[in-house]
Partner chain sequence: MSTSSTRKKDSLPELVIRPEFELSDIEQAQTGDVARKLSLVERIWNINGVRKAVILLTLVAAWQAYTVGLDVEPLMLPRFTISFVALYEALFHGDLIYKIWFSVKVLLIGYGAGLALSAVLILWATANRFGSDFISMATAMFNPLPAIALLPLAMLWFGLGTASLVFVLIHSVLWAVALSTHNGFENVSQTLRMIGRNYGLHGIRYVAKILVPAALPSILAGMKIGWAFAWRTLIGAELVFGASSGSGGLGWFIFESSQNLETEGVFAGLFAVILIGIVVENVVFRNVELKTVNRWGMQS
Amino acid sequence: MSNVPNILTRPEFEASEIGKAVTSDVARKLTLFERISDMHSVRKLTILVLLVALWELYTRWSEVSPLILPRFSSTAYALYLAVAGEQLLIMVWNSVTVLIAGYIIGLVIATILTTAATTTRFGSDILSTLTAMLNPLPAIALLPLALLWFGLGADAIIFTLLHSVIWPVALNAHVGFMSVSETQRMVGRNYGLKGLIYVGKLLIPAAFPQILMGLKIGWAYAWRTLIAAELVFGGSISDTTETSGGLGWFIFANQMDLQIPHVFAGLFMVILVGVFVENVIFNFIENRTVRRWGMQAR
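Can you give just this one chain, in the form predicted on its own?
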């Protein structure tokens, strides 16, 4: 047995030119360009600058009429005049105050519906039935009813906003609650959590990514509905002064006067408000909650 070669032993091998092997840095200091390009806000800003540059170049080199598409420089100047005269800022504030009122009321109603749907079978049937009936209905389609019931005023707009907020928020929250694992539910029950305490201390934190998505969708729907409603009767919200309406009325009034750069300035302000809310307010909430809790990648 001792004369049998050990075939399981691998022969030794020694690399004679190991010094010539090419190695790379395990970690190296990033260049200034790499650090800047890695910033999320810088990449977004670069896209916006490219779009603006293409807009300006196209309107300068083409024969498009300014009544159809004005130059970006003209739009920027019109935006400056409207902001400097505070006319546009007042109208933006009018729109935002109405939006906040409708958004908060919508969140309260959505919270009640979702809580009932989570804690009782009858509440779940109510939410699923109402969502199937009313969620496909465009909110702006309720505007004629709002005019009949509430007249020309902020109440009619708020009623229209409720439809835009309630269903996406309630539906996303309910789906999030239903997605909470049974293990987490059992832990909550073992701790004696019931009713509203069970929802507040266990379901809401566990389902908060889905809830936050519903809040974003509800905000976007409400903002679009508000601008559309103000395009119809935003100037009748409070009084007859030129700054009594909202941002949608600013767009409509300038369109009637063929002040097309001001129309685009109003549209640009709609975009700016949306970008601010999405990238500042909701991003702040996201960083302080789901990302800090490790529920979403940074």
Second form
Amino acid sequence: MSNVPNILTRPEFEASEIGKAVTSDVARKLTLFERISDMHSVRKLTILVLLVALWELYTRWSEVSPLILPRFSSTAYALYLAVAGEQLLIMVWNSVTVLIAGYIIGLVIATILTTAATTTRFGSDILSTLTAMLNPLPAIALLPLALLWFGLGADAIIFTLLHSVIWPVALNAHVGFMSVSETQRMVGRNYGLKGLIYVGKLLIPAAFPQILMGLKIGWAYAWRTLIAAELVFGGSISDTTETSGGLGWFIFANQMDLQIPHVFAGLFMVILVGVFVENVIFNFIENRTVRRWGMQAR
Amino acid sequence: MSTSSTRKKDSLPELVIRPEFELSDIEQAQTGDVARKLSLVERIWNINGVRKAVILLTLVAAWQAYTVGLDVEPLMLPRFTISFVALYEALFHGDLIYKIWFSVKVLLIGYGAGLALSAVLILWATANRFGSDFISMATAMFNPLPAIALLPLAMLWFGLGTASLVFVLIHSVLWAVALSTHNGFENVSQTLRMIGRNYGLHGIRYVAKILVPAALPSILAGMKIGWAFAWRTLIGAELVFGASSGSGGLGWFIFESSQNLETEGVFAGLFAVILIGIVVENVVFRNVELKTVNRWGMQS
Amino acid sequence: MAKTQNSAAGGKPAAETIEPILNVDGVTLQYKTKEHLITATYRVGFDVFPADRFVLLGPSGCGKSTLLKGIAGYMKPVEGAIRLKGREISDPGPDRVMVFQEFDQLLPWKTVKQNITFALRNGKKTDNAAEADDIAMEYINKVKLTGFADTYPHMLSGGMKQRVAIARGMAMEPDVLLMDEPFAALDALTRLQMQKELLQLWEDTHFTVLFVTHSIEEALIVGSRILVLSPHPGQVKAELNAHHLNHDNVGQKGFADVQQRIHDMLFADRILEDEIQAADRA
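Moving on from the form predicted on its own, please list the structure of the form predicted together with its partner chain.
Time for the whole complex; same chain goes first.
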């Protein structure tokens, strides 16, 4: 015990008056350069420009065959031509209208399924059995059946789109509803919310992060399915007139004609539509809702 | 009830003071039911598997009854029994099993390569800010691009064959995994980071021992999405170009059956696709989750 | 509330001349877990009078929170009856507003003010948006959150969230305010502050509150009347007066004596409750 250090008792003190802190740097503004280089958009734009420059320089110096990798400039020109003269925008519109039709009908069916699943245990069992079976089934695999049942045309594509939207949306919404906290449910009932009002004013906002995630996954699957289906269609119907096909068909047809800059132009368009939906539409919804409410799912 | 602000102080209800009491001995609760076990029937019905099996059997029976009862044209919708026999025949007397193996092999190569590439990208992103910016730029651009759209280019660059398939599979896995891993790393709590550095972890060991386990829920979510995209891309690619490449997998089997108007073969192929999907999602990923994030109480 | 208070005006009324606002009569409550059927309370009875700060006190497992849920109308008694102003309770309703322990009782998609107006308008307190706004601001001022009316809950500290929940409950002017361990998740200093503020608010309007806690000290400070419950299943052990005790008495002889008395009551025949809980968690 003797070599254990003992408590050293010191006199107490209390500061009667606290001195002013003198460094002027308690909160300094960052310099202009620091702030500009902190802006994500600026840094990302720089990277984008660098990549494009690299591409252009590589294709110019290495004399790579334009059939393998066209120059950026000729791709950009092809995109301009396609948009201005060859009605690429109409084809994009063809794709998007089919996509929207499939997505909305899918949402309606998913809503019915989720309602059944949330109100009754039997419905919940049906939903989980169906999703467990059908969610892992790529929608595109149903296209041969859809062609058989609905013939060549928008109906067959919409059928496969439905399949790609319904399961992820219904599954996520159901999980969202199920995981609304018991406390929030009790609060809602405490203030007399019942039936549809209870669902609309309490359950849906409380489950919104999950619902939104389902909507995003559903969109991603539908977009992929649509492009793939149009590529398949390209193979099945070669006599489609130019403006009646969609974006996938544009890519397919130009690849067949070895118009590689146009293939790239089509890919750019696919990226543009995708970036627009994910980074503009969904981001806008997220900023207005779950992010403002501090509810974003991790 | 009037609003509180208008209420006078002297009209407030007063406390009602009443005598205290204490019970010296409490009567024994008589129900005998303080904690009763639920009955056998209650517990069997509570087993999810039982209820789901019942539903599945009902659906199959409905399919069979519909096709038999209405005498539906087998070209449009073959009976369940016929489709099931077709699956059995194709598996044990046909070459379906090889086609499945062909698809799975390509998938594994593509998935593995995609994971490896995204690991490299992620390491670069954790090491410096330029890498991090590059990842968020590239994922924002390429994640919305369906991998299958690259197939025409891939065939141009790599020709008809496995290499093209692997290329598009890599594309479908890489960005989904990189995106959610990157997000996962960025959301690792400051506390855990400080703990890691407190115990002297640096560089690759810091990533492997702190960041990866802490971000595992996100990483797993990314791997699941990556798998889902890859599986969809593979089946789609085989459907589109199976015809041109000749030696096809599962997607090609479905395509071939539909071209030959053997609808029961299409259903047999779909059954196989569903089975593989269920095995991967409900057995492989489920077990990984049970062993890790669920056991650690970290599931998101 | 108005009628009883008129007859009671002037002088201290005797218990017989005044009706209890809430009457719990031989109530047994049960609930199911995955494996078991649990009896939470067994034939519990008590009366709550207007202006009471009535505390349900007991160790975990005595069914006090379950009892509060029964009074709120979330559970039906297996036997016995719960009556509010003589009318039997069957459903949850805005005449009995509940303040929970959990911070997520505030709706995260509504601002502080919207949380209160949401309650006022859905609880049929008022249909007029401007009036709801006024009432909400009045109570936000009362709990000293004037500057945070348009803030979303995730930006608030735990103590502030509980203040909003209390303001939301009081704005409804319920017959009885039900508080389920509202300060249990707060740090010690904040909890002390909140207890003082609650008593201050009570001084203003003498609202009736039913308060659940497992802290003997909190029960004595906050409560005017304390119902002591024994665990497994919850049964009435005693009913004590604490209207004469508050923060100033903490540490004094009288306070410590009552504290010791309740402590002995609760732990004299303590049963180990961990088995059932562990079994349910597994």
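Quantities reported herein were computed from a predicted structural model and do not represent experimental measurements. Residue numbers count along the first chain shown, from 1. Here the rigid core means the biggest group of C-alpha atoms that line up within 1.5 Å when the two forms are laid on top of each other.
Once both forms are overlaid on the rigid core, the distance between the two CA positions of residue 273 between the two forms is under 2 angstroms. Relative to the superposed rigid core, the position of the CA of residue 48 differs between the two forms by 2 Å or more.
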